[in-house]
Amino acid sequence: MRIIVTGGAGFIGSHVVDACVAAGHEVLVMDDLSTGNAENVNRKARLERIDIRDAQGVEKVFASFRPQIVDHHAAQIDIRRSVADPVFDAEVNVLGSISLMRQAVQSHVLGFIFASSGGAIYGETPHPAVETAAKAPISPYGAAKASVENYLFAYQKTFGLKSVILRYANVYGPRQDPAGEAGVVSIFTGALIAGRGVTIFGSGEQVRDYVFVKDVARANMLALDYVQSSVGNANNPDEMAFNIASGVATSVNELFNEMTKIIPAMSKPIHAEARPGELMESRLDVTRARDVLSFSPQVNFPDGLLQTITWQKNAKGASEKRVH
């Protein structure tokens, strides 16, 4: 298959590219490298530096490559930036996505996979959220993701664009940049490796579902098979969607304690004021992904943390060697 992976130089997208290449697919990465890193891109994939909001540039890439599948990971992913600048967030995450959908229809692609956010669109979830749960995003980022899901449903109904929506939990793993907008696992890892104090925003009792990035990449491969063979005419966006998660809720305080079993902390964490737009409870039910996609996480949390920390130590060491 010829597959375009948008955001394929980024943390999650680059692992998806690796999985596609390993499966024998021909892959083109579209990434403006504003947050992605060209070094993350698999050498067997083709990289086009382009902003998904550039409709003419996107059209040229599609015309040249003639993709059969679009796997859409390019996004503005910083919740804090979405709160500070919701217009920019919507321009990238909503308008950029619509531009891709439009081009996918015009290019007669076979399927469209969209990286959504189970951690942002459901709102507070004191119980594990199933795909049909009410949507109550409290950040502009979450609102944008929910909006794109609705556009995909509309494009399916109006233009026949077959789509799968993957609602990710909190993804962690190698290649996540602790210096940029990063997940808490990467940020804590960077601080612990450097011997700095760790800051926890709020009480630390916020709970999240942490899923390893290679499990997420595998979910994309399962979605690729599904979108080609089994997608019916959905009656709503939820029938197109799958929660991709571990199914286990972990508090930030528990995360810190688990990580310090691998890298001892120099001091107790510092607690700062909670940040606007962030949830207290985010739990996801993975039953539908298990039953329909045959997805189940294969990397347990301690092993995933060890792989993440090992990668980040090696990356830090390589960076220091280049400096000297």
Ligand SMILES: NC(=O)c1ccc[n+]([C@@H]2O[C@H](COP(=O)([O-])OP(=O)(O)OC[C@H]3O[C@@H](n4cnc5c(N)ncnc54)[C@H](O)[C@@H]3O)[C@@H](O)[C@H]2O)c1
The other form holds:
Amino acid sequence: MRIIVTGGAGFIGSHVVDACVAAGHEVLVMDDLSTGNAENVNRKARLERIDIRDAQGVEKVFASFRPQIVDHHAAQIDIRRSVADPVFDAEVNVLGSISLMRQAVQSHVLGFIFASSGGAIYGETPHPAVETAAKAPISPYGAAKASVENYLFAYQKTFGLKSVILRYANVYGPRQDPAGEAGVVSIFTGALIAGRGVTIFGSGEQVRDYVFVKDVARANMLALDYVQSSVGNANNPDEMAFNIASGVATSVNELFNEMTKIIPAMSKPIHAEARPGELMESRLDVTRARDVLSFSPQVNFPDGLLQTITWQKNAKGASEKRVH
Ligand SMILES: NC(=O)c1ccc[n+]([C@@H]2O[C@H](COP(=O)([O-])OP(=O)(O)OC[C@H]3O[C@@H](n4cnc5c(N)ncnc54)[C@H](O)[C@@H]3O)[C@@H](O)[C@H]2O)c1
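After the form predicted on its own, can we look at the form predicted together with the named molecule?
What follows is the entire complex, opening with the chain shown before.
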């Protein structure tokens, strides 16, 4: 199949591209390289450097490639930036997404897959959130993701666009940017490799669900089959959505302990003041993804951490060699 992966030069998108290529699909990556890296892009995929807000440019790419599937991962992913500049966040994450939906309809694509966020749209979840749980995004980033979900539902009803919404937990793994705002695993890894102290905001008892990026890429492959076979008659956005998570809640303190079994820390973590607006509990229920998509995570946490740390060590070594 011909598949456009937006954000395919980024962390998660590039693994989705690898999975699509491995399954024999023809892939075009649409990415403005604002946080992504051309080196992440599989050599068998075509890279078009383009901003998803550029409607004319997007139209040209759709016209020449004639995609059958759009797998949409391009986004402004920095929650703090979304708070500081919600208009920019909405321009990329809401308007950019709508522009892609319009093109998808005009090009008669067979399906649209959207990378949403389970961590950002449910709010506090003392119990694992199922897809129908109340939505309470506390950041503009989360509000934008919830809004795009609503647009996808409207596009299904109004224009017949078939979509699958994947609500990711905290994704970690190789190629995540340790300098970025997201990704505590990669931030801790970067600090531990460099022998720097690790800072934990608040008590460290806040819990998250960490899912390995290759499991997420596999979920996209399952969604690819599902979106084509589904009849596209959901009654609300939740019926189009799947939590993609490990189903295991881990505290930041537990994460630190698990990581220091692989790279010993030079010092104890420093506890800084809790960050305002940070969730205490983010837990996701993966029953629906398991029952409907046959998704179950295959990489356990210690293995995933080891792969992440090994990749980051090699990437650091390679970049130091380039500098000298
Ligand atoms: N990392 C997580 O834990 C997580 C959790 C939930 C959802 N998500 C979602 O998954 C997707 C991928 O996130 P990621 O962690 O890989 O981030 P990332 O920053 O590595 O990837 C985003 C990609 O989008 C590109 N991009 C940004 N703005 C663009 C624009 N205007 N036009 C074209 N390309 C643009 C970037 O260059 C980058 O390659 C995002 O939609 C994000 O919201 C991520």
